[in-house]
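One chain follows as structure tokens, the form predicted on its own.
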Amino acid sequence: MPDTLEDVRKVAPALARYTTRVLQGDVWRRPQLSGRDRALLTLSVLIARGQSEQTPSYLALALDHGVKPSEISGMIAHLAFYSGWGNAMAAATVASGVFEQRGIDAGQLSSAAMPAALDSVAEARRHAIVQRKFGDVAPGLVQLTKDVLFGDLWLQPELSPRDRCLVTICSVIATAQTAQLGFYLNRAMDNGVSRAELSELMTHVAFYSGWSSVYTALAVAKEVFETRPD
């Protein structure tokens, strides 16, 4: 956690209040998420907001819950794609030097094991759709979707599909992009997310991207859980 709460409470000891009791005493401790999960939500959405001074407890705080190194350096480089180049560069700036403190050198940040397998029939059909809808707009950008972004980045083996899942969905949110989170929505539950995750995703994620992004997020989650037969 930020490690300036005494700072906190001498401008605003609500905040300090509900930190300590609500954020840290209770969120941080409900077992729908582990600690880990609940880490790597909270990156997602700081990086996705550039929100780099909080960044760096957090990053430690993610370490110490059990986020490897690699899948750190791998959730930098898959918000590249969410939140923009900028937020990434930033992000990446701020861990050179956390990890530099914990002695994490470059052996640390690549996965031994294999990319997972491209679903070809269902990137197929995925493409087939936004063809259809924006080859004509932006033929560039679908072909880069299709080549880099589904037919390469989803693939690299330092984050598993679940939480590139969990990833994209906190940035969608943090972003305020609801027209793409049903989709994401879907591929978290194709990937094995549960509901109660999601629903759990949520609650957490109103702490850091805030309550009106989440709740609008929720009409698009209620739409996904009442049309999927699981």
Given for the second form:
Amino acid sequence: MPDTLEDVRKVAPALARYTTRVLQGDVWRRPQLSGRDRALLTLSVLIARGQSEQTPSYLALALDHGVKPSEISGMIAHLAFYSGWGNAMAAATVASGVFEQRGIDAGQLSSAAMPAALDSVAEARRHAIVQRKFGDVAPGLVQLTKDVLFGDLWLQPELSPRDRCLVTICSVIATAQTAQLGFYLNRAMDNGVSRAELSELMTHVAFYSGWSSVYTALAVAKEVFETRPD
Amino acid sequence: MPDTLEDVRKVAPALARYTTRVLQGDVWRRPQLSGRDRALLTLSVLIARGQSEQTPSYLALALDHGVKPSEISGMIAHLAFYSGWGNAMAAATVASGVFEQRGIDAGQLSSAAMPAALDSVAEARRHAIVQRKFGDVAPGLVQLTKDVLFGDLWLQPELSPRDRCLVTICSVIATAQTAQLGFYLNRAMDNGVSRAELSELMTHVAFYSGWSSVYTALAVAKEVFETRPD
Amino acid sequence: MPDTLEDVRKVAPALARYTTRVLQGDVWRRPQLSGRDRALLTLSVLIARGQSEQTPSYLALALDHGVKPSEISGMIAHLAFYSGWGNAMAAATVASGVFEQRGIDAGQLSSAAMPAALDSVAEARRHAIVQRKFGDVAPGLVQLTKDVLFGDLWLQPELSPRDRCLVTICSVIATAQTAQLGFYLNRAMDNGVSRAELSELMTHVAFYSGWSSVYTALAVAKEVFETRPD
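What about the form predicted together with another copy of the chain, after the form predicted on its own?
Then the entire complex follows, led off by the chain already shown.
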């Protein structure tokens, strides 16, 4: 936990106490999600909400927990699409300082992994649904969603499809876009994320995106959990 | 009203005019809410939306209107849970500068008041409802909500339960979490906040959280007002 | 496109690539909206989301694309009401620096145009609906909406009613206030904005406010498009 708690204690001792006892002392140590995943979720929320003041210390924490520089790089590009270019550009500026401090160079930003394989049946089904609903309303965006979002961004090797799902879910919750949540919860489960992990994601994210945003999300999660056969 | 209006006038004279005539000259003087309450509401919106640039001058204004340092401290801890740790940490940093300027020390941050008494019947009913709805979806969060949120945070003496309701309502409106609003409007009325005060809260907050966010909230308020017997 | 892409490339090469190929190379050049309109939309989203770090370069870009200083001034005052005073005050501070650099003085901030004419029949109908719904819930706000918002702000000559509609729609999407969107989409079409322009607005704004926020908005746009006779 990277905040300068001494300063916080001088102003909001109760906040400092909850930080050490509950957030650091309990939540971050719960075994249902790794520290690496928790760092990824936290960064996603901070970037999606534009909290650039908090971002440097959590970027450092993420690197300490084993999130790779290439994954951070991929996450920033991913969030440009989901939470807006401005947030991602600001995050890139912040990350640039942290990467320089740690001597991380361009060679560490690309992944040696193969691009993810496109599940062309599922993608054709997704596109057909969206085309039918919104093809007349916003043909340009529907085409960009097919060509650039799912046909390019989601396949880039820097971040795994599983992690892209987690990052997207955090962005959707943090920006109050409840209507988009069901699709990505299902996509996460299609990519192997378990109910227990999603449940713990909600618990963790409550602290960073706020209790209210997560309680709104729980209603969607409940419906997804109850309607999936697996 | 603490903004440097001279600078604003050079760029957006209409905005400066609305600030002096409408916001300062009318809204802040309306008798339905005290200046103290208005300062509390305004600060809650600013912190919940992460507007740390505006926060220092409104912190100073709040202190001038009689909001106690211990109440500001309690509000920051409260908003950590409702609008996210990042916003609260940023607010604590800003408050630290203001408190230092004014010579406010640690002794003024704790309240001599007794902790609020837990209404154990109402809390048991609340927990039972949430447990039934979300106990399977996010057991960790449901437990933390019982133990830490309502069993600890809401009872802390720094901020009265009535003020905690107002702060929470502002946070919920400012972060577009409409689905959570009804519960907290009812809770506010259970804690003695009148319809007239809630109505004026909506009017005041429209200026700081935006007209759209409050019109969305009015639909919920209307339903709560019409369904309560009192 | 005003970002320092070299810095971004060092941290998030994929983001830099999407910026040059997709955003600059395709989206900004699409003929369905002028560069001037795209600059107006982008600025509205940035101000509504409080992204003051990105605002200076987009203010400069807007001026380069022919957005007038008086329009920027009018837009900032307009967004004070729709996305909150804090965001507008922060935007005014940022604009002050850009205006000074460019030698823009007070004389260029007012418009020689006549105030827009109030469509008193439509406004009376709007007020009657709102009065019936919310007149008891928040009489103060309903009155301010009539007197100040629609009876004053919307008539100011700095920004045309058509542009005020576009700015408001961006603010509503960027702050996740979906329930207010239908009214302003209809108002835009009443002011001569075409389906094709609104469709392209959605495409453009997806990049700045995030894909999720626009997909939520598309459902509303679809309904408006299908129910209007024209």
